[in-house]
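In structure tokens, the next block holds one chain alone, the form predicted on its own.
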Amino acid sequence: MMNNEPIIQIKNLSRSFGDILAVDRVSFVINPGEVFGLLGPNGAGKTTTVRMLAALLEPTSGEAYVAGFQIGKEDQKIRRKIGLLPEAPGLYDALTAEQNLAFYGAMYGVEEISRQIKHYLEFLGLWNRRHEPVATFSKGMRQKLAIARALLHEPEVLFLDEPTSGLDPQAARLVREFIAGLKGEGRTIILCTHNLEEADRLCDRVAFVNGHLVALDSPKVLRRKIFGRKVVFHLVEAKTEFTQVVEPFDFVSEVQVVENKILASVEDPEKNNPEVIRALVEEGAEIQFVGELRRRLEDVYLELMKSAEGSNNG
């Protein structure tokens, strides 16, 4: 479904459990072929949102459309369009890996099921273990098998809830590479994770939620919105008077010297850096190299959650 229409549309979606409001009037759209991250603390409503979009949980109010079908009204059609990797894989321990996939494939009416099983088990490194009962599998192997199960029917939309949780670094890397490969195929992926480095690496856009929607944009844009852009000028010797050269520019703010570095918030580094460099060199500065201070997505997360808690307390 590669077109200009959003593949997921959410309008004022809410879900309550008794007196507890888990998801509060969330609205956003997800585009075809996008890797979209849902980020937030435990209890923020991420899994509840996914369960509603996967037609497993009815919303209390609001509406949402997945692949053109409305949740609550066309749930069966939605389930055929999506794949879901829940946080707990829920596999049948007594069955082999191949039998698990064959069972789910039959439920979805997958054509050429044997070919599909072989394709995904080979890719995920489980083909040689296909005849072994899942009870003998490690957590990482179970996770990879659950991913294969979610993809057997070639869904348009894939929901992944903590896909690398508890995996060793090698297995986690394989899963991340697999997700990147699926993105390359144009698959739409909704990723719930506490691994912010993973989200930063994989996601086109991220939504920070804490019951309600706190912020939504690409990691790059969110970093710039919250922290601006800070350039680091590495010098042989950073003299205090060099700050007086940098400060007068109207596109510069927050200039400081740290060891042999000058740190400056620059409005548009690509455009403005050459002018600053020329001024420093004319003043006698010996510049070794120039870089940009890169904030982690974790910094963005902490800043947004702090602001959200402040607003709630206010």
Second form
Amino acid sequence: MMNNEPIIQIKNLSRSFGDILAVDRVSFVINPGEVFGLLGPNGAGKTTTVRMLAALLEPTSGEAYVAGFQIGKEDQKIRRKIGLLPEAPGLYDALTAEQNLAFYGAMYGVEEISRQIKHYLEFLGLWNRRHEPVATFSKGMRQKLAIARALLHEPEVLFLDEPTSGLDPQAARLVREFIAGLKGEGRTIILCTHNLEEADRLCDRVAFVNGHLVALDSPKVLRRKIFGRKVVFHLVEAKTEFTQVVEPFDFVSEVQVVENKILASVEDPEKNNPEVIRALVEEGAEIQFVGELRRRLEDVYLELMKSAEGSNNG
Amino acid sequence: MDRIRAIIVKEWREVFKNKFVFFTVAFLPLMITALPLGMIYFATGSESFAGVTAADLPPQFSAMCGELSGGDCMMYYIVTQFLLLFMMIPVIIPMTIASYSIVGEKTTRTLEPLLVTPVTTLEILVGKGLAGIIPAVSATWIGYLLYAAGAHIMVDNPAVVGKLFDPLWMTAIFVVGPLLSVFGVSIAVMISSRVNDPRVAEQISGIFVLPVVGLFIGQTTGFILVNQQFILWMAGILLVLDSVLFYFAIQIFQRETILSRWK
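Provide the structure of the form predicted together with the partner chain, given the form predicted on its own shown above.
Okay, now the whole complex, with that chain kicking things off.
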């Protein structure tokens, strides 16, 4: 289903458990081939949202479509189109890696199951361990096997809940590279993670949720929306009077000198920087290099959550 | 059908690696078969049956003996005593297997990846159910055949052994046995949804074996007579009970229920 229609559409989706409102009127769309991050604190409703989209839980209100099928009404069709890597790998310990995958192959009705098993086990470096019980596997190997399980039936949409949680850096990197590779195949990936660096690296867009939708956009745009674009001018010596050269520009705000650097919020650095540089050079500044201060997605997250809490309390 | 078969094979691969489950499935039927055979062995060696008359037996049971002599009727009485013991196999084995299977899936968190596949609730339940019912019913039937063969060797009168193949036994073994297995599985499913330790699930499920034990004691002490009518009633009640319990088991095994209400 590779067209311009969104592969996931959510309209005012809510879900309560008794008196607790876990997901509150969330709406967004996800495009085919997109890597979409679902971020938020514990208990923010990320897993509940994923479970609703994976046709595991029914929404209390609102509607959602996955691969063109409505959740709650066409669940069986949705299940054929999606793969899920839950937070816990949930593998059968007494079974071998191959038996685990063969079982799930039967559940999905995968044709040429042996070929698929070989393909993914080889790709994830587990082929030589295929006859060993999963109980003997390390956490990283289990996670890789769980990923293979989620991909066995070649789903259009893949939900990954904390895919690198608890993995050592090497295994985590391998999994991240694998996810990036899947993106290259045009698969849609919904990534729930607390690892914001990972989300920043992999996701085209991210949604911050805290029961409700707090913000949604690409990490780059979110950074700009919240912090603007800060340019760092590295000088041989940063004098205080240089601020008076930079501040008069209409497109510049928040100028500060920190050690041998001048930091300034610039509206459109690509367009405006040459003017600022020229002015600084004319004033005698010796510029070593110019760069953009890159805020971490974690800063965006903390800022958004602070604002969300503020608006909730206010 | 492929999914059900895959679930059955997966269940067996898993649960039979558990020593306790394996012991229950392998040794319970052996014990239940060996015990009555031992009793028959000692009874046939005893001369005290020679003077037994119909008056020494419960009157309703004497009526079941037909042309058999007093001694043979007593032997038939002893042989029939153990019928209800065989009824315990199809309840206990599926309860054990289903308890370990379902609670095992809960504790190892394997249910969510399973539920996200296109497998239906009915397929999961039938697969898990059959994984318990097939070994239980097979063990019951094999045990019964061994018992019949043993009795054939030890009991002189072929008419007494022939009674083991009368409609009473056939209905009990081939109809009531499987119905009891479905009962055992349904009970185990319901209990397993509420607990997180297979041993606890098994112990609570064990309460539901007590009626069978009660019937066995009642029959042994002469309070209850297990005859054809009794077995037919039992089959009818179990059929209704199984339908109701299986309906509840399906409700309990809905994805929504498992993920939002199971503990």
